[in-house]
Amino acid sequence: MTDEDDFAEDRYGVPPMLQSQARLDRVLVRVQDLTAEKAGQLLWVRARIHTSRAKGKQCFLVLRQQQFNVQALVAVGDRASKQMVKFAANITKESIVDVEGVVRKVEQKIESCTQQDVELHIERIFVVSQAEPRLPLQLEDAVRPEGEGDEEGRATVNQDTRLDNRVIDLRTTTSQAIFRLQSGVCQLFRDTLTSKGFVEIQTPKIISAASEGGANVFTVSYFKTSAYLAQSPQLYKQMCICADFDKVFCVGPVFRAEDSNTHRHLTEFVGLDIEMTFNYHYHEVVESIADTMVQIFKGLRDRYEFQTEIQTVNKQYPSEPFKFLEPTLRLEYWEAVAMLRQAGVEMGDEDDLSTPNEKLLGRLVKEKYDTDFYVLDKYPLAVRPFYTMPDPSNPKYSNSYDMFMRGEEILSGAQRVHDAELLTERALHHNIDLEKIKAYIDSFRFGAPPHAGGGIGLERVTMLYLGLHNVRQTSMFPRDPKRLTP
């Protein structure tokens, strides 16, 4: 047989690029949804070529879409020519096909696919999109378990390079697992506030004050004068209450220009806000918030979809699974400064924790209640923002709590300052200029019920929550002082 013979010749090849030339009622089938009851359907598919090996007269691909993959095979026969098996194994991996198929049973599981029972026996393959044959990183590279890679001298990719080709990096199972997980966590987060009687809010992010006071904020031209970008939604979620919203939350950017490069700073993340009104006593509002994230914690832990995700980061993350109690621990801050001491930490009454102070205190917590999330409250007044609400039996304490998962901060919050005249005072006690923060002040003018807050950081909890080190990881196109592309 000559080259001319080729009998499948318009069975496979690169179609001129998809413009939306014609509206086709071909189905494509999901990846996940080829499954053993499929047996014996000759059906379409589009996918990801991941690998491929040819064999003599076949050729073996696996086909990926998303977190899913299937064993295909291509070989010679009444259906497929040798030109045709050669197209196939020299199509680069990345690049997207169209194939049809016949689903065919495996008499052995297929234990490196998603889809174990079956593969797909392909009889036509189209190129849809195709990949530069020189990809920056290599997906199995990427997903390789920490230490695996050094023992056996195979390839790891640092985070730079992941980073630099996030694009690629994102492909793989493990990212596809933590943002969709990530996703879970701000769909729990808004169905649980909801269903609690909250609303959401949206709050301007260029504004003409620092929202905390203090140094580190970005600042933008606006015309002929400046701007900032919000370290919080602080004062407008504030505003909020002093209009008679009661509860409310809400989800978006946070900036802050602290040039701190460790595994838990961002200079962008996405903040999870909160602010109520209580009756009595700030604690109602601390126990709605701890309870607000166990309906997450839960959720995370009993949703099926979320279980397998958790599984596939672990498979390359490994790490215990997240422990909490209901309800939830509280400690104030004075048993915490013992508990230190008793470690054989120096601290005074007063001083802020340390991080390595606040990890050791998590791991005290989790020996002693055997908890990876509690509540620390009762702050030093010294220690927090000028608008926190000072203790009424003790004026060095605070009506203030911080919440930590895995010894880790992912919510700071407390009672605010609901009074004018007290809040100037304390705007003053901390030299801040009062003239920048007088609609700030202003707003508490005319009646303002008592209230209090909390601001979470959803890339921490992401992190803290799987186990895994680096907050980068789980902020899609990450920025810090390091990195602003891309």
The other form holds:
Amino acid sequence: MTDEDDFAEDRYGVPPMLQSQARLDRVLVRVQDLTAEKAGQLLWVRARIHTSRAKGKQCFLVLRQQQFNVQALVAVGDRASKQMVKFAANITKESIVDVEGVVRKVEQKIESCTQQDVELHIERIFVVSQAEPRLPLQLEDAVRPEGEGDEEGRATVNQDTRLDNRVIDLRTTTSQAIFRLQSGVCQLFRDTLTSKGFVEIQTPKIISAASEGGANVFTVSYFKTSAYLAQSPQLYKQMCICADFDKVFCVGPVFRAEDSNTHRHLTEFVGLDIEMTFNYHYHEVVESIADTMVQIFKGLRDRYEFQTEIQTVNKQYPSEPFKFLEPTLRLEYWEAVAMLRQAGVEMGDEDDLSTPNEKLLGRLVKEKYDTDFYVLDKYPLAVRPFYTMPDPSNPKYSNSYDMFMRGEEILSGAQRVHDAELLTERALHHNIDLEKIKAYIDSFRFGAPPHAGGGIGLERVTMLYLGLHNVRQTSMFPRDPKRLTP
Amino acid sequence: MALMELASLEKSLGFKKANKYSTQGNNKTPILQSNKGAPLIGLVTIASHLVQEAAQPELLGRTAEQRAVVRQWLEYRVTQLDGCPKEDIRSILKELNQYLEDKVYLAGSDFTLADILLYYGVHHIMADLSVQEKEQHMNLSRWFDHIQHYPGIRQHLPLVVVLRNRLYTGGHH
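Coords for the form predicted in complex with its partner chain, given the form predicted alone:
Every chain and every other molecule in the complex is listed next, the one we just looked at coming first.
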């Protein structure tokens, strides 16, 4: 097909599929390590073709590896032939390539790449894994901020398309940053609690009775009978406390069959749950949980790797940095009701907070105290689950609390009833079938310590910390009433 | 509705004795029987008459230009505001908000009947706005809060809370 001989024909191409034919002792340098310090070095890089643009005797490529990208160049010369440049220009986007090249410093910073001071002059290029030519979505479109899309008439990608083609969408710099940050939240949660003397436990997810009430539970067939998917590890956390584990936490899936199609509900999410005994007052637990959250916020704020991730996310989704107070702000329910009434909201003393009111309260608290994180204590007993300990001095209220980030609830918790008799009474009051929770009540019959705890949603915490607006952005493969795949 | 308004207006103008009104038509247009001949029909007509009777003609405007502006807003109240469809509420709020950006009162720097009747007319809309919406229409809220605190104007209507501090700054969340 060529007029002239191709002198470079062994320096490019599509090798046979990599089936571990030979174990090459070759060092592949990470794109993020391509800096001016390496100028003049000949090295190998494996990355994806992010973009390619041919111009006469040259082909400019942008090679991408997770959040990092670098400009690369194949130019006709003594190392590359015309055919090689043409080959490079025709490699489909997203294909994985092995390139050998020389790192060269550039005079003008390359603003569009993360590696701004260098470019790679390619001497060899091979396609390790080819991508089909028609991508379901374009990655540049997927990282474009909404406003920019509208203003300049360029495409952005809507959420459903992203979720339908999640594998491609997760390759974007923003998605990479979000989920690395989420991993950080989980890691900080574990590290903080472990250093406070907590033990990590795993609880069963196939259970015989609905823990939070029968309405929102998934039923599964279990041999000749039925079972349920756990709505929370509540019952088992407490049983561990009665089994003398003192302070426990667990990280695991939570299943809620709630037909809510909102920005913050998923049918399956990751619960980060805490339960601990206390000496004399449940506020010991509230302070411990709040401090754990603060340690997470500080870790995300102060550790270098997370700062970069946060900046990356903010490029596409700008938001105000997350603010919190030390010690954590704690308001009581009646105070919150008073603040809302002052702002013109009409509500009863024992009414639950609607979502709009929670958000308005968040705004009022932010304006008054300058914090995005606070604890709301002493909820009315009527709106809490049956195992919540009533307030000792006022039967209308309870020793229960919620925690909020940017005006949205992230944790619900309480001092639990640790007395079998009172528990039975409260269960009957809530019309719960005692037969179904017999094992639970029994665990409190043989000396149960006073204890309290709470559970947070991992996806919600990440979403709210970053100031994002939809929990599906922080769930890798989200599940909601309308989505079961991928 | 209009009858309650007129009753409130009478009280704020200092009338000791309330007039008797009747209504006509589906819109319940108010009618005031006059001793001096033809009955007065319509909210604006009657209100203007009451103002004259109360010897407070300045409430209709002090200069010819001001009088024209007052009449324009009274007409706006009855033709654009009353009975406006839900879709139009947004644009009415925007229009009023924009207009009030550089004025203390509708007629400029003087309190007039236009302020009173617009206040009554827009009250039910303002009462239903969220804190954020009121903040988005900052000038309108400022004017509304001013008028509702004016001595004698609010009468039977509940106070609409207008917060002094901004909760929703420029940023995202």
